[in-house]
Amino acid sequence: MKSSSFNIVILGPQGSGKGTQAKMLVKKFQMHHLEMGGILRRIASKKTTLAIKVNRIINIDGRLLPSKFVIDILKQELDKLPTSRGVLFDGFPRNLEQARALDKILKLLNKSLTHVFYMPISHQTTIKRLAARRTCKKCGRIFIAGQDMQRNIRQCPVCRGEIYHREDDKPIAIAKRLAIYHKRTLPVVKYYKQRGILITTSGEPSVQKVAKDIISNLV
């Protein structure tokens, strides 16, 4: 299958490494990367009434935005993309309503999902990984304290932007996000499994091992 034919969803709890795998796949197969979390954070960073609302919901309360709002944003983002390449959906869909909406949107574009990768990890792994995760306010890059960078570094080694610990990566927000994930996203896993396009690949091993497992299903 040509990479332009791939339309992929990556699912997994927070800290599973799906964002890292998404970036690797996008680069390898020259796909569009539609990363919903980054899109929403970009909106939340603006100084508007809508931005304040979005920021409170996703960064302070650790909740998901209403599906209609997210689906409308998805449509707008897809309209910006040339149809000649495949799309990797990262952070979307997060519930059955969004999954069904995605099917309808892709159908209008004469496309359909080809692969859905599910990357489960344990609750303990989620807590451990997110506790060490840091983000650059300027370029959005994610680093692991004590691994990619020293623990007390406050300046991005790439763009010199401010490094911070996202509110939704802190213990209370993590617990809320995991509860939402198990309630709303696991039914999406079942939905794609019933359709026969779900591929389960544990997110526990090394980045390289997980990447090898995923790519083996695409080549």
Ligand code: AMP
Second form
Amino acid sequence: MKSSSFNIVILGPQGSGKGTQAKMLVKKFQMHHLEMGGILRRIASKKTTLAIKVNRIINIDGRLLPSKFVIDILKQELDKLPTSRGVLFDGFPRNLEQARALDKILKLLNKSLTHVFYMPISHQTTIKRLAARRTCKKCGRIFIAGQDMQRNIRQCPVCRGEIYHREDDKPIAIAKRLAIYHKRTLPVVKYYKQRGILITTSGEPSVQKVAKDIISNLV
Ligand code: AMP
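Please supply the corresponding structure for the form predicted in complex with the ligand (the preceding block corresponds to the form predicted on its own).
After this comes the whole thing, all chains and molecules, with the earlier chain placed first.
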């Protein structure tokens, strides 16, 4: 199969490293990266009424945004992309309604999902990783405090944007997000398993080891 026909979903709990693996895959296979959390955070950072609502749901309530809203955004984003390359869906779908909508949207484009990677990690690993995760507000790069950078660095070494600890990566929000993940997103894993396109790769090992496992399914 040519990499231009790959349409991939990457699933896993918070902190499983799906964003990191997604970035590696899009670079290696020259795919489009459709990162729903990043798109929504950009909307939330504006000064509009919509932004205030989105910000509240993501950062204060720690809930999922309504699927209709997110599905509309997905359609708009797909419309902007040339169809000649594959797409990697990261942070979407988050529930069964979104998974079914994605199937329909791809069908209208004469496409379908080719691979779904699922990267499970333990509850403890999520808590540990998110407590140390820092994000650049400008370029979205992720750093591990105390590993990739000193704990109190405030400026991105790559783009000089502001480094911050996402509100929704703090302990109370993490517990809520994990509960939603179990209730709403795990059924999506089952949905793809039944379809026979699910590939499970533990997210516990090193970034390099996980990348190797994922790539071995694509070459
Ligand atoms: P993420 O960066 O993927 O952890 O997403 C951050 C937050 O954005 C989530 O906790 C949700 O509030 C929201 N979000 C991201 N993707 C979706 C989605 N597919 N459906 C609904 N809400 C989403």
